[in-house]
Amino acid sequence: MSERVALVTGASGGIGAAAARALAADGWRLALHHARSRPPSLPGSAAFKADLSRPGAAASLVRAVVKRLGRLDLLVNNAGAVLGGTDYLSVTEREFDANLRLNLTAPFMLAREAFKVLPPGGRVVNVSSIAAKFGGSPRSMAYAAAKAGLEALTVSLAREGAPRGVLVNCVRPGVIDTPFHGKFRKAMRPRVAKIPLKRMGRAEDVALMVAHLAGPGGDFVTGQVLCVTGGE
């Protein structure tokens, strides 16, 4: 497993940072993604910055990733973020297609470039959100759709993946104790309510999900939307 590598997108903190440090405890050699913030520092970790909502920026990614490390086994696409937050009736369609473009088009266009490297065995785990069930908010719509169509999107690099023995799976996690959600602590209160285990995950519970997906316990699993949702 040592000699393993791993990309983790949107490593900087969160469940990227969380997957990060699962994978590290792993065994794998990391390769972790960050737009502004640094990731954490782990033993045979290397940090790549890159803009991927930029054009072009996805594939560069993971060819500077190979260049520098030799290999690639492993693809965690987490980063993405609602960007703008614009009501339904306002939003724009220049800040539709950013949302698209940086949840949906990016994590496709770096598995496109990590098929093209990845062993028999290498692996894809795609990071949803609760969003793609039940359709975001009136001011996330945007991100529900495209992390709807990372789901699917999931399904058919799977059906395309498994002739050359590259397995492609989804974790979708639900409300989750990150920094962001942090902030709105007190307002998500009854939101929080409605989950069945009555409380938020932690990035760590997604992150375990990532590791068993990425280790073997995940030899027999592809094309599948696995949820860490606390029941929803």
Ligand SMILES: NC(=O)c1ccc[n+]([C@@H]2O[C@H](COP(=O)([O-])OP(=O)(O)OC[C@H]3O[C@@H](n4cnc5c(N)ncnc54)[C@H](OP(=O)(O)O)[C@@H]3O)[C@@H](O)[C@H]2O)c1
The other form holds:
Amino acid sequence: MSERVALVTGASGGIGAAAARALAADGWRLALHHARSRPPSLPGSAAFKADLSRPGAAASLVRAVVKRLGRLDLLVNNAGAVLGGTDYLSVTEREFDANLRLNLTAPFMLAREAFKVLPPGGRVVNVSSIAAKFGGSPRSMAYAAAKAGLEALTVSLAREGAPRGVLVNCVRPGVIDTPFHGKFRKAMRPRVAKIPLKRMGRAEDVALMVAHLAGPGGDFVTGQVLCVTGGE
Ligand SMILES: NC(=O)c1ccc[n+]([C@@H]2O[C@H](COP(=O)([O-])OP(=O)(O)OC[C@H]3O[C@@H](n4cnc5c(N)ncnc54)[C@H](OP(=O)(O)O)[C@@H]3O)[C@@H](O)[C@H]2O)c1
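Can I get the form predicted in complex with the ligand as well, since the one above is the form predicted on its own?
Time for the whole complex; same chain goes first.
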């Protein structure tokens, strides 16, 4: 496994960094994508900076990884964010589109480019959100729609990948304790109280599911959405 290369997008964030560490522990060589923050420092890894909201950035990123590391065996489509956060009655078309671009278009373009180089046994793991199930808040409808779209894309891509032995799955995190929640973290207590397991998830909880799908445990799994949601 030591020669195999995994690209983790958003590796500078909570879940992405944890996924990168879990994959490194399993012997993967990491391509660590980041935008404004720094990714973790892992032996043998290489960092790649890109704003995935920009047209063409996703395909360029995959090409840069293959050029520098020689191959690609696993794509973890993890980068994502709620952009703007304007209430739905005021949200602009531009803000709505920006959320779709980062959370749906970019993962699709990354996967499309990856499909050109992934070998048989290659994998894509998409990171969606519990928002795909509940529809998000009035300030994150576009994000929720994008994540629901990503879950649908997982099924389409799994169908396309199957004949060539490429497996595509999705991990759906619930409420996870990462910088994603920013200044709203404390205000989330009532939301956390609704989670059957009565706590926020840890980034590692999600990371271990990503690593499981990337490893031998995922050999006969494709087109699925795995929930790491504390029971939601
Ligand atoms: N935390 C949760 O409760 C939760 C729940 C459900 C789903 N998720 C999903 O899990 C994934 C990871 O979230 P997280 O909790 O780890 O959040 P996070 O700590 O805020 O990390 C988000 C990552 O996405 C990257 N990113 C943001 N905007 C980008 C852009 N325009 N171009 C490229 N990269 C960009 C960030 O890069 P920089 O920091 O380098 O800018 C960062 O690495 C996201 O897809 C998120 O939607 C999170």
